[in-house]
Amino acid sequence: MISSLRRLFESRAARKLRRDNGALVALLVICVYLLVTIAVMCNAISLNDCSQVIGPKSAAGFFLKELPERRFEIARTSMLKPVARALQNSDPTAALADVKLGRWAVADKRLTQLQKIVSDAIAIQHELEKSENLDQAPELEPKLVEFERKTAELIEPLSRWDRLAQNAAMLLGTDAQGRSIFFRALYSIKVAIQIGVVTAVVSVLIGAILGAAAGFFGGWVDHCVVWLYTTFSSIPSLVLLVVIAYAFSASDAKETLLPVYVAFCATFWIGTCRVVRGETMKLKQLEYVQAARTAGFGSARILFRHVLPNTAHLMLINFSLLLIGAIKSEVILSYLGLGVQSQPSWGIMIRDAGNNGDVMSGFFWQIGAATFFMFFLVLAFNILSDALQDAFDPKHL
């Protein structure tokens, strides 16, 4: 098998693929996604980073300046309100130590100093609250700037590294709970790639082995395999995925990715099985297979040594296609609440954006980030799949 793959990558078709600029750009994009996946798996972005409140709720991305009314709300609720509440606690020192917003913590100052800052900020706040809408009161802009500066005194200055990490977390804004959209979108790359690769590998192996066995042996083996994939094909794929995923909803595996793997692998092998079966029926009639039979080699050896390796180009193309299908299907299932449960995914981000009314309120950062990252990954794999088909499919040579 290894020698067959080596010959495959050194063939004229592989050289044709390497001359395709579009395919090379798509491969570069995929490599970037894979590097992000490896970084997330190495805990560069942890699950805790994705669930931690790191800033004000529904903050805009790219550090865009908010409207005055929104700026006032952020300055009032981010640190001023929690610090004022902590100072009224029976143990204010302990309460202040618990006040955190991402990497922001309460400034290391005496309680009397903090109380003075809070009192001054609240006095300015009362003046600003006299306006019904700060967006329509430009004369209060200096007071708002003073209020923001005063509340900023409650925050301990960040080190250069902490400031960089905080800015990275806030790059695409925050969701309705104050969590980093950027970190959640990056973590979702790992989930998408993981589901896509596992589904594609398992489905291609199952489909290739069953298809090759059906095409090579014929008879009752072929009848059983054809009946099996015909039965599965007669059921709408999305309905079957939903039913299989729902079957795990009451089990201990609900919080893992196992239900998604089972749901996808139970259906995605069918296409590979069909094409490998047809190719095997053609290959078994060729001279080298007949020569192997004449030499006395067993059926299993001929199948796995001579026939199956010559369907590698079909397995490679189907791997890319199945990976795309798994990623898109995961987004759909997660959006319906039947896919990924205990970690971020693009489907969950899109669902949360709808449930929280982000789109209705004109806040597109969360749904936009999920769509952006998913779009370019799927587009890259689509371009690569077309290039693979053009390069390795004998009909296109």
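Since the structure is predicted, the reported quantities are computational estimates derived from the model, not experimental observations. Residue numbers count along the first chain shown, from 1. For the two forms, the rigid core is made up of the largest set of C-alpha atoms that agree within 1.5 Å on superposition. First, how it differs from the form predicted in complex with the partner chain.
- Relative to the superposed core, C31 undergoes a Cα shift smaller than 2 Å between these two forms.
- Annotation for M41: C-alpha shift under 2 angstroms between these two forms, rigid core superposed.
- If you fit the rigid core between these two forms, you'll see the Cα of F372 move by less than 2 angstroms.
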The other form holds:
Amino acid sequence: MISSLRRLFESRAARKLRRDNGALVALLVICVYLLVTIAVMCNAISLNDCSQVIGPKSAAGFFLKELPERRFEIARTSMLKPVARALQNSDPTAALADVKLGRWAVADKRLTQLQKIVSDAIAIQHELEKSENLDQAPELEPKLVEFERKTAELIEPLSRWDRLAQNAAMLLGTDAQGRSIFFRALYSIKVAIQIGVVTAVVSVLIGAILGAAAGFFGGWVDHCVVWLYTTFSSIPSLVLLVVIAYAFSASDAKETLLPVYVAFCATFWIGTCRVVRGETMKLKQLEYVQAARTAGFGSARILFRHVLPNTAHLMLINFSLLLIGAIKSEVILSYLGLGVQSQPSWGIMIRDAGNNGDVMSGFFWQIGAATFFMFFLVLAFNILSDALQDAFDPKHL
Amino acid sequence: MPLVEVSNLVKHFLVRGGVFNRVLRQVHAVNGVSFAIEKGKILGVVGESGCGKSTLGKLIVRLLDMTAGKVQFRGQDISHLSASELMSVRRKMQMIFQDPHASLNPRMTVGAAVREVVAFHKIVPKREIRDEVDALFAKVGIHTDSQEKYPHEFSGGQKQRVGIARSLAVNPEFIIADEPVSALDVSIQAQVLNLLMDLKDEFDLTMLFISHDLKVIDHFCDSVLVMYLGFVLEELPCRDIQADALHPYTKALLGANPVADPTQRHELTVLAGEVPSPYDLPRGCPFAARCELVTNQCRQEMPPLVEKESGHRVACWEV
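Could you please show the structure of the form predicted in complex with the partner chain, as a counterpart to the form predicted on its own just displayed?
Full complex below, order starting with the chain above.
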């Protein structure tokens, strides 16, 4: 095991790969993504973190300064309004205990104190409301800051760890439902990689075994496999994906990733099958395979010990290509609402961003975060699979 | 009883294509070859490339299925044995391949490749496999420590030695050596030939030695089969080929051999013309188109293989 690993490390292909700086950077990026995936799998970010409301709706991330009109809106609606309403309740203490916005709760103050803060704040609010548009009234800026400070007094200060967690969650702002975009984008990495890896492994295995069997045995086995993949590849793959996803939409498996896996594996094995079949036809003529025959070995042994291991480089390249393909298709399917159902996904984030018309009104951080995370993952895998192809190509120096 | 007896062996490759995979034409690779090898003897097969030498070898070990004819091994007809029945025969019949670079699995260490064969046929109990393979490697002259190396770390000659070790691993009685030295440097050729010679005595082997080099055959074999376009033209003992050769094609082959001694320098006789296409064979003698002694009869009728003296058969109307 160790010796074969060392051999892999010292092989010509690995040496060529190590000389390729682009490939090394890509590998590093992929490792970061994998680390995030592992962290998410260890529940560093739970599904709950992604679906919980953590702050005001459609809040901007750290890199954007909110316009005064939005700041006013956020300060007015996030705490002041619910607290004011709770204070008018017949049982204000109980009502106040129910007022929550993510980690924020109402400050632990006496009712009279709260009453005072609210009436002060509402006074400032009325002054601010006189202006048609706060964005064009820079002279009201100090008043707005005072209003924000006042409403902040209604909030119980967070402990140091909670504040850190809150800042992390708010890093890229919130979506239209007040959920953390950052966490959702990170969680989507796990969803994407999980779908990519599972689909790529299963497709490569199916493709390699069918392709090797077709190329090795020839005859009717070959005819069947070729018929199967020409039939499958004559159906537009996205249409097939949609049909399969629909077929599952009534079943219990709808909420899981199973429909996505089935849809992808049904079409993705074709490419691998084709190249492995061709390579097997070539290998089967080689003398070491004939030597294995004269030694009396059975077909299964020859296929699995002497033919398939020599197509490993093709499987590796196909694996990385299929991985990207699966991730991209997952995003498309999820965007159409047919892919991932009960988890965050970049596709869902992009759809949400578009649906609410938010992109048009300058609310781009949701679509931005989704595409940013997806872009670097796909780019890194593209560079890596290119480098792998070069590394395994004997004619490429 | 000869160890191996081949009678009337025929192999036609079908070229398929077009609509419904019709048979478009046939390549006549081997056309009615018969011979016998006594135990302990080495029979050489010589001929130009494409004359069916390698096909003949592969037919005998059943790597290819014959179109017609019969192969008998120790009196048993093996031409139609099923895969499982072939197993026991394969233990006794091995092949050494032409290209040492292609004859070893690049993803297996050479030791593992040989051990796999020993383990598969249960030649020795499990615990002794390693010792057995060590001994084999020692016999073919490969350092035992090199067993954990991969084929690409060896030279051509060393790889061929590993290939020889692998075919000897099952303790065969009969070995088909398909141009075992033609891919090697001349200096290495002699080493490998001498090794084969030693191993033949040690393992009491019988051999079919395929080559295109008459000098090598003369040095190595007990008798030689001269093939042309899938036909046997002459079979003669290797006592003094130069003097004994009767068939004009054999003589032409001998004449085309350069001699390393300047005092013996002679004009190289180079055959004119081309080998006829194996797709459609000529009606008469396959060599008629290039033969000096050609007559009308040669063009009309294939001469039978006639025994001129014991062990010397010739297929020619004119000798």
